[in-house]
Structure formats: C-alpha cells, structure tokens
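Shown here is one chain on its own, the form predicted on its own, set out as structure tokens.
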Amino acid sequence: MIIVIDGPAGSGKSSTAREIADRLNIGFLDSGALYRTITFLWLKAGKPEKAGFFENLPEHDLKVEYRDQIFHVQANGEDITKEIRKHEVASNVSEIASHPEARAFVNGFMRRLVDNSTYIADGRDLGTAVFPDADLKFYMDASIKERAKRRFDEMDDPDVTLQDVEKNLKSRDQKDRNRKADPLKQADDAVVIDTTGKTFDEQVAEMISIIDEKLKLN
C-alpha cells in the first residue's frame, strides 16, 4: 500500500510525511532525497557529461533507511544524509531531476521498495507518474514566502540568505512545472491541503483524519 504527497518544494511534504509515518507506524520514502543523491553524485564526479553519468547510475550502491525522523542515505558506503541538503545540491537538483533517465532510475528504485509493505512518500509527480494507482493521494501547497522560510530554517549554511532560498524556490517551481518529463502537477484525484497559516500539528491531524477515514489503517 502506498500513500503519496505531492507539491512544490517547501510546502511541508517531507516533515508531514515523516510525522504521519511515525504516528501510523508505516514506512517513509523521501523521493526528493533520492534526486538530491543523484545530484550529489553528479557534482562529486565533477559534473560529467550527463548521458554517460545516467547510464552508469545502476553501478552505484545506494541504501536508504528511515529512523529517528531522518531519511538516511548511503551512496557507495558513504553516509551523505547531510551533504545532500546543502545549497549547492539544491541549486542543481532540478536540472538533474528534469532528465527522463534520472526519473526512471528513482521511480524504479521506489517501486521496488514498496512492493511488500505500506509506505508514505512525498515528491512532485508521485500521484501522476510514479504511483498513479496509489491508495491515497495528497497535494500540499503554501505561499512562496512561507515555503522559503521553512526551507531556510532547515538549512545549515551561514552563507545563504532567506532571499536566496526564495529565489531558488521560484526557479525550481518554474522548472518543475514546465519540464517535459513528468512535470509537477496536481493529480485529479488528489486531496488538496493548503498549509499556509496552519500549524504543523494542524496539517498532520487533518491528513491523518483523512487517512483513517479512507484507508482505516488503525
């Protein structure tokens, strides 16, 4: 069983999905972290020609684990959980994620993980492209200023300003919504959750209530 949450960057998808996973004792998948992982590997390799880089992606040994409300990522034996959250990765992730080869790799990775268990996952095209038959779909959104503040508060980079983050989010929104491969959009059957002005507990409680009503996991 899979529950998906789509929406733009900074709308609260990941933190909400993690909290719901904890409260309902189900698995959590952070698709954004997987795209950040690919981006990190590309940057670490010195920004090589993309066709060859994507072709060799299956050779990388990737492992993920969710514990203590953190989505941990290992690549080739190296823990890169903190590295993938840095500004350089964020500034390049949309460029990498726009390529069909990157999306095919991440989508296949996630589908294999959810074959035999119940998960909640967040991303931008999960309900439309990756899991079109998901058991329940949400679409989360918030104002650009609120999204920028949330993302800024998550970061551990003294060289980045709130204005930098807002500019980056606007650029990512444009790229995500206009990319040719699986653009960001709301699934027709998604439940829309606008988190602007809501507390974290309010949005989590609202979504758990909907999950309980529709899926009766408890």
Ligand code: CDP
The other form holds:
Amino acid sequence: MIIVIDGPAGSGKSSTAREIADRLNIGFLDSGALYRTITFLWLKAGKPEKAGFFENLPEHDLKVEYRDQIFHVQANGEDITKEIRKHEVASNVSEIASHPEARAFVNGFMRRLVDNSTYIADGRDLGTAVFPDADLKFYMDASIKERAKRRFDEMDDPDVTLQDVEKNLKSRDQKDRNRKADPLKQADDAVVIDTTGKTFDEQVAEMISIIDEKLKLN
Ligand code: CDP
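Show the form predicted together with ligand CDP, please, because up to now only the form predicted on its own has appeared in this conversation.
Full assembly next; the chain just shown is listed first.
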C-alpha cells in the first residue's frame, strides 16, 4: 500500500510524512533525497558529461533507511545524509531532476523499494507519474513567504539569508512546474491540504483523519 504527498518545496511534505509514518508505524520514502543523492554524486565526480553519468547510475551502491525521524542515505559506503541538504546540492538538483534518464533511475529505485510493504512517500510527481495507482494522494501547498521562512528556520547555514532561500525555492518551483519530464502537478484525485497558517499538529491531525477514514489502517 502506498500513500503519496506531492507539492512544492517547503510546503511541509517531508516533516508531515515522517510524523505520519511514525504514528502509523509504516515506512517513509523521501524521493527528493534520491534526486539530491544523484546531484551530490554528479557534483562529487566534478560535473561530468551527463549522458555518461546517468548511464552509469546503476553502478553506484545506494542504500536508504528511515530511522529516528531521519531519512539516511548511503552512497558507495559513505553516509551522505547531511551532504545532500547543502545549498550547492539544492542549487543544482532541479536541473539534474529535469532529465528523463535521472527520473527513470529514481523511479525504478522507488518502485522496487516500496514493493510489498506500506509506505508514505513525498515528492513532486508521485501521484501523477510514479505511483498513479497510489491508495491515497495528497497535494500540500502554502504561500511562498511561509515556505521560505520555514525552510530558512530549519537551516543551519550562517552564510545563507532568508532572501537566498526564497530565491532558491522560487527558482526550483519554476523549474519543477515547467519541465517536460513529469512536472510538479496536482493529481486530479489528490486531496489538497493548504498549510498556510496551520500549525504542524493541525495539518498532521487533518491528514491522519483522512487516512483513517479512507484506508482504515488501524
Ligand atoms: O525538501 P524540498 O522540498 O526542498 O525538496 P526535495 O523534496 O528534497 O526535492 C529536491 C528537488 O528534487 C526538487 O526541487 C525537485 O527538483 C526534485 N524532485 C523531483 O523532481 N521529483 C520528485 N519526486 C522529488 C524531488
């Protein structure tokens, strides 16, 4: 069984999905972390020519594990959980994620991972392209000001200002919504959750009650 949450950067998808996973005792899958991982690998390799880089993605040994509210990522034996959150990765990820070859690799990885168990996953195109038959789809959104403030408050980088974060979110939103390959889009059958002005507990409670009602997981 799979529950998906799509929406723009900073709308609260990932923190909400983690909390729901813990409360319902199901798995959590952070699809953005996988795009960040391949972006990190591309930067680490010295920004090689993309076609060859994408072709060799299956050679990398990638492991993911959700534990203690953190989505841990290991690449070729190295723990890169923190590295993939850095500003340099954020500045390059939407460009890398716009390539169909990158999307095909990440989609295959995700579909294999969730086979046979219950997961909640967050991303941009999960309800439309990756898991069109998901058991339940949410689309989360909030105003750009509120999303930038939330993301800035959770960052621990003295060199980055609120304006930098807002600029990065706007530019990623623009790229994510307008790319040809599986853009950020609300699925027709998604339940829309606007989190502007809502507390974290309120949005989690609202979504859990929808899950309870529709899926009867407990
Ligand atoms: O956490 P945040 O909202 O900042 O972004 P993320 O979920 O870590 O995703 C990083 C980037 O990966 C996004 O801006 C998208 O460009 C890309 N992405 C995507 O294209 N498709 C997904 N299903 C998830 C992420």
